[in-house]
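The chain that follows stands alone, in the form predicted on its own, written as C-alpha cells.
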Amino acid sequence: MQKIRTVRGTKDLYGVEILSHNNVLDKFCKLCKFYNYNQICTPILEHSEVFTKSLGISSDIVSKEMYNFIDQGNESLVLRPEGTAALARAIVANSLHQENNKFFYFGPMFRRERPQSGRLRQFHQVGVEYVGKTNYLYDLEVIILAEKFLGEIGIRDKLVLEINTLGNEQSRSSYNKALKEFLINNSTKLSEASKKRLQKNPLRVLDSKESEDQEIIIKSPDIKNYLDPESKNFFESLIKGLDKLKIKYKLNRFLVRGLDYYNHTAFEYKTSEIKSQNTVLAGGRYDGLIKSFGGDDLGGVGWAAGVERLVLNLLNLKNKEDRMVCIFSTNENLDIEILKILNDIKIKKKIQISFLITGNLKKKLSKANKIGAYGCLIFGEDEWKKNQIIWKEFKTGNQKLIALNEIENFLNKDL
C-alpha cells in the first residue's frame, strides 16, 4: 500500500526539530510575561473579510496566498495567514482595548506560497502587539523585546536591524502619489511583476529583488522628503531613542510594507545572506487598524517572527537544558516497582526520564547511550533487597549506590 504523505508545504515536527521549536517558544513566552504582555489565541479559521478588509485586495497575501474557501453554510472563510489583523478583530470583538493593551501570540499560519527553505504553507509564528495611543516609546519597547528575544535564542549578533518610516496616512499618500508618477515614467524598464504592482500598490515595487527594478528603484523619490512635521518628529524621536538605548540599526529607505494597515515605523531583522528569504523578524506600526474593525481610534505596533526560519538560524538545534535519565531493571519482576517510584516522584528540574523495558542489561545500556542519556538508574535484585539503586554516569563511567528514598533528592539537587 502506498504511503500517504504530508500535504506539499507542510511537515511533521518531531525529534530535535520539535525540541528546537519548543525551546524558541519557551524563551519567547518567558520574555513576554516578564514585560507584562498577555497571551491571546485567535482561531485558525476566520471570516475572509478580516483579512481582505485590513490587508488590502492588492496584497500578495489576499490576491494569491490565502487559503480562502466557501464552507457548507455558504460562508467565506480563510485559514489565518497572519496574526495582526486577527488580533485587531479579537480586540474589538471582546472589548479588550478596555482591559489590556499588550499581547503576545504563537501558532500556525497558512499561506499558499512556493515551498522553500524557511518558508512553508503551514508555518508557525510568534508575535507581539502593543495597542494604545500613538507613541514612539511603544515602538521602542517592542524593538527592545525583539532584541532580547533574538539575544536569548543566540542569533542577534548574526542579524542586522533595518528600519524606515512610512509616515502617517497623509505623508504616505503624498509619497505614494509621487512614487507612482516616477514609476510610470520609467515603467518600460520595470519587470513584468513590478508593472502589475505599480497599478495596485506602488510601494511594493520598492521591495522588488529583480535587477532591472533595482536600477530604477535606486533613483526613486525619498520618502523623507514627503514627511509632514508630525511624521518627521515621530521618526526622529524613534531614532534618537535607539541611539540612547545603544541598539544597532541601519536606515533603509527602501524598506516598505505591502499591507495597507501599516504607517510610521517599519523594521526588519535580516541575515547577511544574499537571498530573498533573509528576514527572520519583521514589524511596524499600524494606526487605524483597530478603528477599521469598529473599535476605538487606537494605534498599534508589533512584530512577528517565523519559528521555522528562526530555527534555521540557530547555532545549535539541541536543547541543552534538559538531561535525559534512563531507568530500568535487571529483572522484569521489578518493573512494577519502577512505575511506583515514577508515580510518586516529583521532579523540579528540567529532566527527561525514560523507562526502558525490553532487552537485557547490555541492550538497555546500549539503547540509553544511543538516545543520548546522561546516565542510568539501574534496579538490580541485590541492590533492591538493600533498598538501593545503582547510578551510572556515561560521561565519566562512574557508578555509585543511592538509597531508594533519596532518588528524588538526587535528581533534583545532585544531578
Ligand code: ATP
Given for the second form:
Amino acid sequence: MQKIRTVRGTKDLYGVEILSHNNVLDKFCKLCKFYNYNQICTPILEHSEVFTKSLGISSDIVSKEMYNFIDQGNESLVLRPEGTAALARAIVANSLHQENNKFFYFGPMFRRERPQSGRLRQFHQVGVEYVGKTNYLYDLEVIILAEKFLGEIGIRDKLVLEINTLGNEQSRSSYNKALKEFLINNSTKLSEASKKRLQKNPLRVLDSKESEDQEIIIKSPDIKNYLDPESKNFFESLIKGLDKLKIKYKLNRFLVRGLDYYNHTAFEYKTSEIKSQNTVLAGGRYDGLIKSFGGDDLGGVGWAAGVERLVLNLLNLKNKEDRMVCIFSTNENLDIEILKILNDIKIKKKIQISFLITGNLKKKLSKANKIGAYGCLIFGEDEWKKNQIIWKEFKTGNQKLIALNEIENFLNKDL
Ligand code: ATP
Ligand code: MG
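What would the structure be for the form predicted together with the named molecule, rather than the form predicted on its own?
Every component of the complex follows; first up is the chain already shown.
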C-alpha cells in the first residue's frame, strides 16, 4: 500500500528536532515567567474576520496565505496565521487587560506559503505581548526579553537587531502619501509585484526583495522627515534607551512590517544570510489594535519568533538531556515486579526511567546502550529473592547491588 505523506509544508517532529524545539520552549517559558508574563493559549481555529479586519487586505497573510474555509455550519473560519490579532481578540472578549497586561504564548501557526528551509505551512511561534499605556519603556522591556531569550539559546551574537519607526497613525499616513507619490512617479522602473503593492500599500514596496526595486527604494523619501513631534520623541527615547542598555542595533529606515496594525516601533532580529528567511524574530507596536476589536483604547507592543528558524540557527543541536536509566529483568516472570517498582517510585530529580520488556539480557543491554542510557537497573531471580537489584553504570562499567527499598534514594541522590 502506498504510504500517506504529510501535507506539503508540514512536518512530523521527532528525535533531535523535537528535543531542540522543547529546549527552545523551555527556555522561553522560564524567561517569560521570570519577567512575570502570563501564559495565554488561544484556539487554533478563529473566525476569519479576526485577521481580515486587522492585518490588512493587502498583507501577504490575508491576500494569499490564509487557510480559510467555510465549515459545515456555514461559518468562515481560519487556521490562525499569527498570534497578535488572536490575542487582541481574546483580551477584548475576556476583559483580560483589567488584571494582566503581559502575555506570552506559543503554538502552531498556519500560512500557505511556498515551502522551503525555514518556511513551512504549519510552523511554530513563541511570542510575547504587552498591552496597556503607550510608553516606550515597554518597547524596551519586550526587546530585553528578546535579547535574553536569544542569548539563552545561544544565537544572539549571530543576529543583528534592526529597528525603525513607522510613526503614529497620522505620521504614517502622511508618509504613506508622500511615498506613494514618489513611487508612482518612478513606477516604470518598479517590478510587477511592486507596481501592484504600490496601489494598495506603498509601504510594502520598501520590503521588496526584487533587485530592480532596490535602486528606487534607496531614493525614496525618508520616514524621519514625516514624523510629528510625538512620533519623533517616542523613537528618540527608545533609541536612547537602547544605548543606555548597551543593546546593539542597526537603524534601518526600510524596515516596515507587512501588517496594517503596526505603528511606531518595528524591529527584527536577522541573520547575515542573504535569503528571504533570514528573520528569526520580529515585532513592533500596535496601538489601536485592541480598540479596533471593540476594546479600550490601549497600546500594545510585542514580538514573535519562529521556532523552526531558531532551531535552524542553533549551532549545537545537542541537548543536555536528563539522565536516563533503563530498568529490566532477566526473567519475564519478574516483569510484574518491575512494574510494581515503577508504580511505587517517586522521583524528585529530573531523570528518565525506561522499562525494557522484550529480548534476552544481551539484547536489552544493547538496546539500553543504543538509546543512550546512563546505566541499567537489572532484576534477576537471585537478586529478587534477596530483595535487591543490580545497578550497572555504562560509562565506568561498575556494577553493584542495591536494596529494593533503596532504589528511590539511589535515583534521587546518587545519580
Ligand atoms: P517573512 O518575511 O520571513 O515571511 P513574516 O514577516 O511573514 O516573515 P512574521 O509574521 O513577522 O513573519 O512572523 C514572525 C516570525 O515567524 C518570523 O520572523 C519567522 O521566524 C517566523 N515565520 C513566519 N512565517 C513562517 C513560515 N512560513 N515558516 C516558518 N517560520 C515562519
Ligand atoms: Mg511572511
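The structure displayed is predicted, hence computed values, not measured ones. Only the largest set of C-alpha atoms that superpose within 1.5 Å between the two forms is called the rigid core. Residue numbers count along the first chain shown, from 1.
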- Message: Aligning on the core only, does the CA of Cys376 end up 2 angstroms or more away between the two forms?
- Response: yes
- Item | Core fit, then Ser174 C-alpha moves 2 Å or more between the two forms | no
- Task: Note yes or no: does the Cα of Gly397 move by 2 Å or more between the two forms after the core is superposed?
- Result: yes
